[in-house]
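For reference, the chain that follows is the form predicted on its own, supplied as C-alpha cells.
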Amino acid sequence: MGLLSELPVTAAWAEGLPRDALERVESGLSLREVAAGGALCHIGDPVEHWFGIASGLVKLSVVSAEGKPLTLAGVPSGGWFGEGAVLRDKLWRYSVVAMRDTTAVLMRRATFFWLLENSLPFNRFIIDQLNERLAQFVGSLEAARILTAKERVPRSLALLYNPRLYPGIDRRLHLSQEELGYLAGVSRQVANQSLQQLKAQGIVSIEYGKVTVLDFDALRQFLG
C-alpha cells in the first residue's frame, strides 16, 4: 500500500477507488513538514495544490488593509482544505501558518482535477467540503458581528469538531488556549475565562496544552 494508507488524513474520497486509481493519485502527493510559525503558503502565492493535514494544527488567515491578522478558520489533523482556491483562483488568498509542528499532504492541482473528472465518490466528498465550508464563513460572519469575544471561544472551539470537514479529530484536543485565542480572535486571557466556564459547565476539561470535550451535544449548542 502507498502514502494514503500510512496516513490518518485518509478521507471517504479515497474509499473504493481501483488499484491503478489509487496508484495514480498517490503519484501525485507529497508530504510537507512545516515547523510552528512556518508557512504551507502566503497570499499570492501560485495555488498548486490541495491540502490535507496529517498530524498538526494550522490557521487560515489575512491580514486587514490596517495590519490587523485576521483568522479565517483553523484546520486539525484529518482535514482536507483548499479546494475553493483550486477550482477557482490561480493565487491564493490567504495564507496558511502552522499553529505548531504540521505535516501536511500536498495534491498536485494536475492530480485534483482528475480526480474531479474520474471519481463520483471525490465529487461528492468536494461538494460536501464546499457547502460545509460555505456554512462555516457565513456562521463565522455572523458571529463576529453579534457574540461577545468569550462568546466566540465556544463556538471556534465547536467548529474544530465538525465530523464531515474534520472527521479524525481526537476528543481530546492538542490546543493551549493561546492557540483557541488565536482562532477566536480574542486573547489568551479572554480564552482562558471561557474554557473556565466551559469547564465550571461541565463540557470540557482543561490540561496544560489540552482541551478534552466532555459534552459535544452542549458544545455544538454554541453553532446557533
The other form holds:
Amino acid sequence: MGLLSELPVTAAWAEGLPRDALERVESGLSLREVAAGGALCHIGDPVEHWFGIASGLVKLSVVSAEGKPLTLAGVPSGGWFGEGAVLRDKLWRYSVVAMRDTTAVLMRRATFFWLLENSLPFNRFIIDQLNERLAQFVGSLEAARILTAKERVPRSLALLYNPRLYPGIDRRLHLSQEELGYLAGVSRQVANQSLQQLKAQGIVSIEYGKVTVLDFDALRQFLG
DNA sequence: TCATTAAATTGTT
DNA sequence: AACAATTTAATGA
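Since the one above is the form predicted on its own, can you give the form predicted in complex with the DNA too?
Up next: the whole complex, starting with the chain shown before.
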C-alpha cells in the first residue's frame, strides 16, 4: 500500500504506471502539513519539488514593488502545480501560501524528470496541464480589462472548479468570503455582494465559511 | 454532555 | 476601514 493510494488526491498522472515504476515514484514522494497562513515555499526559494494538494487550499501569489499582494491562482485539493518552475526555473517566482490547513504532496525534482523520461502518459498530463494554465492566464488578462470587480468573483470560483486541473473537487468548498476576495483580487465587501447576487440567481448557496456551487454551467459563463 | 468563552466570519455602514 | 450580529470552535465543569 503506497503513499499515493492512501491519499484523497486523484493522481491522474499515475494511472497506467507499471507497479515497479509506481514504487520508484512513491519513494520520491513525501508529505508536508502546512497550517493556514503558513507557506509551502517563498519567492526566491530553490525549486526542489513538484507540488500536489492532498487536502486544503493554497494560493500562488506575488508581491508588487509597493507591497501590494497579487494572487495569481488558487489550487484546491486534487491539484498539482509547479511543473513550470521545475522545468524552467531554479528559483520560485511566486510564494505558495496555505489558505486553509493543507496537506501537500512533494515530488522530488529527480523523480519528476525520471517520469518525464519514462512515462508517455505523464508527459501528456504535463502538456495538458501547462496548456490549461496558459488558457487560464490568458483569460485572466482579458478578465482584468473587461470584467467588473463583481464579475471577477464568479470567474475565480469557476477557475477553482476546472475539471481538468482539479478533478473531483467537491461542490461545497471551505472558503470564506475574505479568502475568495483574495483569489479574485477584490475587497471582501465586493466578494460578499457578488456572492449575494449569485445566490439570488440560484448559482451558489452560502453557508458560514463555505460556498456551494449549484449551477456549474451558469458559473462557466463568467469564464468568457 | 452542556454551558461559557474566544475566535472567525458575515453583513452592513 | 470599522462596526455589530452571527456562527463555529475550544474550553472546562
